[in-house]
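Okay, so here's just one chain, in structure tokens, the form predicted on its own.
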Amino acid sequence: MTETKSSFAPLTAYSPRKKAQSFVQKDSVVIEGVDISGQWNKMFDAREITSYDLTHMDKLTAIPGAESMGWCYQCAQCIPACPVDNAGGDYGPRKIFRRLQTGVDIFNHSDMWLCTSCQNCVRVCPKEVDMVQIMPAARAAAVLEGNVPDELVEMFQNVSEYGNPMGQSARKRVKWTRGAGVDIRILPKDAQPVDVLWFVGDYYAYHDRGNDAAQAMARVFSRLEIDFGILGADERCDGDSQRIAGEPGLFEELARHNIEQFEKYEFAKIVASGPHAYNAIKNEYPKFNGGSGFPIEHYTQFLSQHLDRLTPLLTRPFAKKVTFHDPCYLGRHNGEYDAPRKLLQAVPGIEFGEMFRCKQQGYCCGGGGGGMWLDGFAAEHQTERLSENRVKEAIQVGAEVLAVCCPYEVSRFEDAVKSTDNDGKLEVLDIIEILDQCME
């Protein structure tokens, strides 16, 4: 019988390992005259976790909405795509939910109220969990626990009782039209059918950089020959940021006002002045009108329909460097994207460059899911504004203009141009401004 030679090298025999040294951990350690004491020696103690406190986590997941939550699986993407953690807040889902698996309890934390919904994280996350979603439910049982800013607790008042976070009389909801130089139909008083029923929102009616605004938008619809009407003192708030701060029955209570406002005149479609109300108008009314809703633009997406009208119009160049920042509730929430680039790139001498972070990479300008009225309260928790991160960002790509078209934006921008030393080098205007300023 022939002997088979094994091709691998011969086995050597067994022999036990050394048993492994132990380590003692020493409260002062000196070697070759350096004293290396400190945390190091802890390493050598037990570090994992064996045991969960899931006392919040449950409460949390239990939550209608808030489910998600408990499907992170900790792959951390999220985190760099997080506006708040960018700006030094130690945030975003996996963040929290690490928290939360630790016994955290996050219906008293600072994390429950600095989320702004841009909904970036959920691009980006391959297990779904939606802050979007989150955020909203578990603040509305932390506000039904008492468990609320002050500074949110003021603005819930005011839209409560005036139907603005300004706490401005509805009266004074027109007083901008006087400014506007053209005629301005108000629907109570006129209630002829209308083309275009355009809600100008609480910001355009009521900041004075909003008025700007909200003028130069009615002098570019009458030289568009447009035929709008506005609902005046009838119009309230739209709700969609009080609703994801925590309160859905106010929220509900506004959108029933207004879908009765808009359901006593005839007009072809609505027009939002800013990307919070036509996602209120175009994905939550619905709710509470037989799911029927109401044909609703944004005024980029109308006014980008009728370039062709437009065009002709700008006659004056607007010889600027100009970049522009995508509103979350235009962009990630409702894909638009290209309307706002295309009246952009219609106005005549412009030069217009995009920042590093753009479209669905875009960054928050920190205004979403409540974040408007709680600046001072984010201060505590970030080294920086959204919006002064974001005014860096504009300064860095070398614009003269920061272009927007969201009414929270403006204030915010100019504010933190201002906080981050830039004044003078950048102006912020409303893309509705620059229309307006290059017709003749």
Contents of the next structure:
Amino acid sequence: MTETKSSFAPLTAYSPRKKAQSFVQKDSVVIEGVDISGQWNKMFDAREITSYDLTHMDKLTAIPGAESMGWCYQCAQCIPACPVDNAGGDYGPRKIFRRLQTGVDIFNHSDMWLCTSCQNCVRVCPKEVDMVQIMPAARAAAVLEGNVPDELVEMFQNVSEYGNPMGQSARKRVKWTRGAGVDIRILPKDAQPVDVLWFVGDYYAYHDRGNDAAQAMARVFSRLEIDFGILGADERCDGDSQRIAGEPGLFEELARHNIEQFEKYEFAKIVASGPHAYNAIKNEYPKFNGGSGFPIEHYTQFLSQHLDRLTPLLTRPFAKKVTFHDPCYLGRHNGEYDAPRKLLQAVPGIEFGEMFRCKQQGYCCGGGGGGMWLDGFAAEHQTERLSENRVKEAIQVGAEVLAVCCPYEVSRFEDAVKSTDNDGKLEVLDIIEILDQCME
Amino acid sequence: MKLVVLLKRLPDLVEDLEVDDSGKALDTEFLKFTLNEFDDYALEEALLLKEATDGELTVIALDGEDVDKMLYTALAKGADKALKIENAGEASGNRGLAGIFAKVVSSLPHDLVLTGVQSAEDIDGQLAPMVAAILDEPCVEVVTQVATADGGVSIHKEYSGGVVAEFEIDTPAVVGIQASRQAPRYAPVSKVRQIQESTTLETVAGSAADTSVFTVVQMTPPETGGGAQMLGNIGELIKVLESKGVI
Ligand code: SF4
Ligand code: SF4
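So that was the form predicted on its own. Now I'd like the form predicted in complex with its partner chain, please.
Zooming out: every chain and molecule, the one shown earlier first.
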């Protein structure tokens, strides 16, 4: 066999389905009147990439909402921004695009489920490849096809049957109120108009450590003489994480239910314990009630407007080194970085310091976008949990307390402190718990 | 292969169960109903079988609260037909229920009838054998896998101590399912809703077969004991016995 002597010849080795003779070697090439003849003009032939099967790429980018996956030009800026890649997940939009380009079926691949929708890649991507839009749309298609991790199935089923991911009875949603030590108006039983309709949320209502925060919130509200009420057993999961995990139908059902409850009562604003409920009610619920939505604030936003009355009540010093974890859905998704910091700065005796990755560049706890229920699944594809990565950073900056303001996070980070053998080195507290501790 | 799955709804155990004023039944005011977990396994196993054999799957349930949603969900998962048995009255226990189910099943062409091996409110595991007896068909209980074998059906039955036996049975037959090969699949809400909007459930009038049934005389919550006290040594035991006036 005679071989054409060419510096490009080895290229054929990467193109298994293409024979060497398919290279076009023209004697002369003239383009727009310019003679550009030369050995390199064989590059006018199609690139090797066309020999891959693009069925799955085409299927994904044809889904409304997921189109932008196809816009990636492989600059890789997203990879160092991706917390999953950072935790050993070999992940990020660039890698997903490349795998799709080489024929990988993402609908049957772990890539479909590892994204936490933290939005950090969206922040840096010059091509506006938007994982926060792509993932829910693609996952909804995967769920319809029945390709969904068992851990998520269990969660979907619980939320659909009981209105909360724990699969607990709706009637037990108010059990935590008994330990609060203050009166809490349950609106379905006492429908008087209130200033604040407090959307308590699943983790505050049902999780042990969430109960602590919920009770702290009730006490702080009472000390501030805030006229508030809760939906009690009629509240359901806000649905946002279910939406992003691929169950838009379930989300709509939950949204419509909660909207129906909101419409029964008179209130000035809704205050949400969690950033996910806040995000859902602020940005998604308006789609289901004629676009008008409801006035909604995250609790840190609400309380930071009452600092004039709150600060004098914080009399007991909290002399500890504290750092703060920005929740993705309060920070990057909704642009709120100041409110939680204002509250922490009002704490007497506090020594506050930031972590390296904070505010716009904040790291993710791993709980968003369905990650809350995928720890087992993620463990098979990452070298560590995102929450473990984060608590190590908090310890590295010398913090004694990691302050949070998302109901997913207390339990996630407490588990991570234990699993990284840092028991006793870092306390995890909701900001509301710190405020409550400072009140005599 | 023509498959029939018998579904039963049960009070959901996430709520505390209470006896009503009659003292003979559960207070259903705050009760939520849900599909019997074992029936969900039976449905999953039947769906796998349907897919493997290009079969036809019918689900049947007695009418009642939350039953429509249960049947629409089964259709969304892949069942071809859902039958709701109306006006059958309250079935008392598995005997009554077996009579009602068997009457309906006898009018349906079928190769295999699958149902949960037991349910939380009736743990005698008698539904499948009684339906089989009325239909005069063979029955295997505590089944963990069903597959087609030449001419018949091959079945894995579980015994205590983790022992599994493989059976071949002639069809038509009835099986009581202990577990499905894979976790029951999820029916997305949008799919259930779509089915609900585009399908009407078929109904069939129910009547009991000639089986003897029982009547509930009294229902009470189980008595809770006082709890056990762990004693550390013989001295403590003597003290307890003395305090009770035994010695
Ligand atoms: S930053 Fe955007 S364009 Fe660049 S590799 Fe990532 S997804 Fe592609
Ligand atoms: S949204 Fe976050 S987790 Fe998802 S790919 Fe982008 S950076 Fe990674």
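Numbering follows the first chain given and starts at 1. No experiment lies behind these values; they were computed from the predicted model shown. For clarity, a rigid core is taken as the largest C-alpha set superposing within 1.5 Å between two forms.
After superposition on the rigid core, the Cα atom of residue 32 is displaced by 2 Å or more between these two forms.
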